[in-house]
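The chain below stands alone and is given as structure tokens, in the form predicted on its own.
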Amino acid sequence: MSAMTTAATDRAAVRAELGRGTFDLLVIGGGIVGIAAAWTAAQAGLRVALVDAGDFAGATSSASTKLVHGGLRYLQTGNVRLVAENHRERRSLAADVAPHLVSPRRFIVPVYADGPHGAAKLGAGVFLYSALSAFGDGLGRVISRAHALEQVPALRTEGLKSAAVYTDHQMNDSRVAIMTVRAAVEAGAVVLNHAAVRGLRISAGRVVGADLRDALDGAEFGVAARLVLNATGPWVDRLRAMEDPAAAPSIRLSKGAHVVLRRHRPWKSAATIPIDKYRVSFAIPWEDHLLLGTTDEAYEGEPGDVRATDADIAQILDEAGTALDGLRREDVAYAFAGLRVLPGGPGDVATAKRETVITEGPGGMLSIAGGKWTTYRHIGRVVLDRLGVGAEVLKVVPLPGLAAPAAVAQRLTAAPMAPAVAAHLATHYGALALDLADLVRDDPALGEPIHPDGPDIWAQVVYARDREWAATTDDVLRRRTTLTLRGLDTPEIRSRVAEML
């Protein structure tokens, strides 16, 4: 059988089954809010569907800086119990849940001379940052002028006094979502991409479930739920229209733009740089590049339409650039932008909480808006708490392919792979790398890297189409692996992928 004709008869079964019976939830929305909110459903027993109009994390949760952080600037707001909860979340990631896929990272803040922020109270920020985090991370401090410059090479050394050093981690967000969606499916959820909502289905005034069409065939079918969650992201009050036409507007939209730069020379540290007393620009080696950003201005716009301008991408270089040499326009390798869900209400989105909003319609039907990749857990259990689950007895569980990186690549090394592609597969899959190499052994020619500048292979691509639900070139090129993001694909890369798919 052909592995186009295996794609769509694997899709027509997904169909028939979110089409057989009723089930407890369903989740309209593959963002990493609605990916969660079934994954912790689907692990208290709950006979969970989860589906999306377009890809997993096709939005905004793969438009993110990639951090897994307490958030050091909401202290500036005063917002102490915000930093707390989202180091508890960011230290469980770390080590009991996907410590294979989210690493430490140390952050350097410089202080300038003309900067908007002195050592003593950037000091005294990061001590009180490391502090919410019980010191797990070590101790936010201050360091010398020649220390900073140690750590970020590319600092602009005049007016530059010393800096503030603290520690977050990062993730690759595509990556950790798909993990989350495997996740969901193994705990018994049924999961649907590029299927969008047509309708929802109301009987006797309560919204019971919704009518979908496949996006890949035409296909249309229907889905059955005792309660529905609209977790949309920056569609929700769409979804919510179709519930009440007399729904008023619940949210705005901030847009957050990032450029991908292309590195000539090693970092020890990520930079966080004060723009003024609320904004800040992060400059973080990232995928052997450096991730740049982000910009944060209302969007009015239609929401799939959004994109990084030549505006945005002079804007984050002219920002990142108050603190840092070298930034070229030609080092660009790719920019993204992705939308922020904020509560509706008066005053600029840069000041806005970034708190998660969870209505109920006259329908019955639960919307969900804001939230962070942080605290993607904690919203999963706030939804349960919604649906008169015990959410507080679930157990802390793991993503798929828990295990060392280190080891995992060493493994790898030995199968014989070359140790950079090792090392890639292992953060970015953990464990099931070994799945990859299998498929290598197997057939060598999939141990081919798919571009010779970077570390992905074949090998992935056949998995993603197999494994992670990759029904077009942008899910496997962009979300699956890390070659849109490197700006190496190529239209010979795309068009060999769209055949393998």
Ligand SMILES: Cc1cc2nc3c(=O)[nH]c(=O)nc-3n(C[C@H](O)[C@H](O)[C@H](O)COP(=O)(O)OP(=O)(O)OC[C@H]3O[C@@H](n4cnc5c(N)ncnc54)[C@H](O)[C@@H]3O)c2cc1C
Contents of the next structure:
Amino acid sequence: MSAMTTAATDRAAVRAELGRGTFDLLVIGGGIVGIAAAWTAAQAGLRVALVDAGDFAGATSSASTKLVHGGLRYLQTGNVRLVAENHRERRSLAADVAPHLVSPRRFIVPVYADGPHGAAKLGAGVFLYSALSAFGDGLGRVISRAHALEQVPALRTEGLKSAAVYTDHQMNDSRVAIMTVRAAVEAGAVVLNHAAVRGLRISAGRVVGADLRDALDGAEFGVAARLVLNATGPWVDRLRAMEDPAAAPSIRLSKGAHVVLRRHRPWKSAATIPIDKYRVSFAIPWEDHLLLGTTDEAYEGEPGDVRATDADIAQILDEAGTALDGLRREDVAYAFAGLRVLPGGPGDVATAKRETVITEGPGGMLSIAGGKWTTYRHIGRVVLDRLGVGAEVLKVVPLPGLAAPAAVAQRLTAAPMAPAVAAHLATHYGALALDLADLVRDDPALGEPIHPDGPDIWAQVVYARDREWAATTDDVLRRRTTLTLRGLDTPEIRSRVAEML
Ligand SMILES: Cc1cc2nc3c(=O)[nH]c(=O)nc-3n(C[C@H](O)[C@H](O)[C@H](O)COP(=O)(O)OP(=O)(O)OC[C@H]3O[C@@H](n4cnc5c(N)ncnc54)[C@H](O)[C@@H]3O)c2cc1C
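Starting from the form predicted on its own, produce the coordinates for the form predicted in complex with this ligand.
Following is the full complex, with the preceding chain placed first.
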């Protein structure tokens, strides 16, 4: 049986399972919010279905700044409680849930003579920030100009006085999301990507399921559920309107773009660059590159059409350039954009509070607006409450592949595998990287790099197809591997991946 028929047969089987009986919970939207909610509910023993119109993490959840953070800048808007909550969840994700996929990252905030904040204020800010995390990542403090330049060699020296230091965590967002889908499936959830909800099933005024269409082969099918969770992020009001055509808009959208830049020398820390009183621009070492961004601009268009424009790229380079030397347009490897979901209402986009809002519609559908990576567990608990299931029994469960990446990398290097490839696989798959090594043992050609300039290997394509629900070239190159974001997804590679799928 060819790989093509295997994937198609699998999808038909999943659709048949989705059509069988009544689920306790149907989650619409496979971004991190929906995925995490499905995982939590499945862990509790509920029968859970999760569907996404595109790929899992295909929208906002692969377009973030990749930080698991308390949110230093929320202190500026006085949101101390939110920061403390975020810190608690950040530390749980980094220490218990995904220590193999999430790593600590030190940030410095340069203080310039002409900058918007002075050293005393920033020093107090990072101190409070670290205190709200019970100093679990060390003490937020001010460092000298020389020390700052050692951490971030590209810092503009003119006018540089000192810098404030703090610690957060970072990850590859789409890989963490895919690993969470896997955890949900291991806990019993039935999942299907590339399957869009086209309408809700309503009986006696209650939402009792949804009608879907498979985007790959056009098949139509339905899912019945006791509770429907609308976790469609930027599309949340579209689904609310399916429930109640008179529903007033509940959110506003704000576009945030990022640039992935080739890096020519190592950085020890990331830089948080204050742009004005509220906004900052990040320059973060990530995937051997620098991740720069983000912008914050009201967005009125079709959510699926959001793109980083030339103007966005220019703005990002300009803003980062207020503190960094040597940023060049020709070093841009990739640019992307996503949409923040902000509670509706008046006020400037950049100062709007970023808290999760969960509402219940007249038909009983729950809708979530504005979840974050750090609300990973919170939404699952709300859903369980609503279904009358206590969440107390649930333990913190790690994502699949929990292991010390250094140990996994050592085993892979002995496999033998090039050290850079081994380190890459260990930090993106944890112990599941050993499954990739097995594929390479059976077929050594799968151990070849997909592109000579990047650490991804062909075995990852096979694994993405067979074990990670990848159905399209972008699923593989943009979200299961790092080819696209490194600017290495050449037409030859794209067509070879398409053949393998
Ligand atoms: C620029 C930017 C930077 C950010 N940086 C960070 C950060 O560093 N750290 C952090 O914690 N958070 C960050 N966030 C926030 C975080 O990324 C989001 O809060 C999170 O990804 C939202 O996930 P979600 O599941 O709600 O939405 P999404 O990821 O957008 O998922 C919604 C899903 O619903 C699906 N869908 C829509 N309509 C339908 C339908 N009819 N049927 C089926 N499926 C449907 C879509 O295909 C989509 O996949 C950032 C956000 C932005 C925009």
